[in-house]
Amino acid sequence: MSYRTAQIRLVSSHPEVYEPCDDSFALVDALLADLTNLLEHKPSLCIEVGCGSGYVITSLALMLKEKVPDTYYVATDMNPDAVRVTRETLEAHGVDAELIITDIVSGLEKRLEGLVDVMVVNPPYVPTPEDEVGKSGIASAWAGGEDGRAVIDRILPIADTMLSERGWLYLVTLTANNPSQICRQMRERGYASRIVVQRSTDEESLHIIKFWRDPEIRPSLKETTAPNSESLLSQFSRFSFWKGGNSGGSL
């Protein structure tokens, strides 16, 4: 059966809002290729951070409407003509979300707190000097600081908190980032996780990588790092944390 996802032309633009690209993309096909899973999962609560033109969180209602119908959706992002593009996007292809203008997802905690059942997040990740971070329009979507890790180390902690028991979470990561270092902090919070989707451009290597809580993993307060000598591959092989368990499908 094949899914209805967002056509790129259908998206709304404006030229202080990044438009959908290969991380995007890649995004999009690790919802797609893990789309059984989310749908047996049913998720009551999804929440996009950084929604930016909506192609995301568009893409993810239109693959569960037709057996999920009840699924509510919000996204956020911090810049305005952001939220304005992606209401564009969400209306031209007849689904809903709530919107807000937010920093991550700043005064929504006690709201939302332990009820995500999916949240999405293709982060600012690319390592910039750190007075960029945070900065106004469309450089608020890319500038990571100087390891591209600025704001990625602000949104674990926060998962950890909107996600519930059951709470999925799909984040893009670059190799400049450390993903796997990224997975073992995640671990030390109690969550297993696997990439679903990894993809080489011509300007970088990009992982999808899917986190859920696994019950056998206890959550720890310290947090190590991974040796830097290592390749991605060869860390994560490591890690009791490779593995697809009952949580994810397989590619």
Given for the second form:
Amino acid sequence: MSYRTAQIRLVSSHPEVYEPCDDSFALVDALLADLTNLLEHKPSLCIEVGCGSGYVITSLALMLKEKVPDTYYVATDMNPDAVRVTRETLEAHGVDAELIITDIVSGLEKRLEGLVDVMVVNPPYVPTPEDEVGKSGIASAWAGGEDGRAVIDRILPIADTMLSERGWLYLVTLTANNPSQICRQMRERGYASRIVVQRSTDEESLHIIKFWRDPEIRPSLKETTAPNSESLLSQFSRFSFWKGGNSGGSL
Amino acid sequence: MRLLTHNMLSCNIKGVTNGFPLIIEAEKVLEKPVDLNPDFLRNMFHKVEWKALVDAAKSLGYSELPESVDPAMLESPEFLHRFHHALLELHLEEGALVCPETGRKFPVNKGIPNMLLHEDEV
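One more: the block was the form predicted on its own; return the form predicted together with its partner chain.
First the chain shown before, then all remaining chains and molecules of the complex.
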């Protein structure tokens, strides 16, 4: 029996693991909507950060299984129960991924720099008090700190480092996360973006955004820690008289 | 955990500079046959740290990999078979990954490495 996406009745569960929900379904729908491109892309290495129940990585592996049979899948979660549940979900569908219990991709950054062709992230995006972020158990699946951005803002520079030249990032965001600002920040790193799926439910409005490196976009920022002063500096550096007239300047 | 994954992992403790490759302490090793794809192996050949793979395979009891390699070997079906077996068919099921610099052990249970750090290691 072969399925196009993971079947809910075959998805394993645990009281401390986030079950597939509207955001998971929207992310899988985005991957399905982009499937023609993914099949042409023929990713060698796909990573899901925060795999939870395993619904998304299992679905991705099922989608690509026939036409891109040799893709290597890696899935991470900081919740050990989630990683075990993901293993069961993968096995129930007859697909395979390498699993690692870790914070985002800690331990993989050095060796996988510039090697990831597809990165899929359904981050903890719910605005919560900062001290709820990164707690053990199921809360780590949603607690996103101020504006729900605490974990997202850590993931963006990591994604930039890990993605290959042709790499793609699919990211779930909530309107409260200010997705247009996320797109602007990624643009400063040289990425174009597109909303693949937009979905409003009773409780939240979700955007699934795809990012890819666009050679037309020149990265303007290396770090975004101090956007105001940085952008001012980069504006100044564009004035040719400034460069020419001050040979001692480091701008 | 496959040895390709082992080849991707380094010790993530703050301040550690020589955290690769992690030393394998194997308690239980599994072999799971999968189809061999020469294109995948040729692609991965250039990404793998060879010595780390040779040592990792040995620690799982497989000593059939040559100590040194060159890309011309990828034409040999016998070499591809050994490379494939070491990279994708051997699994560390139970054991630990040990940081070569600090000796910190990261446990591997049911094939899943746990790379979570303690508060004083982040």
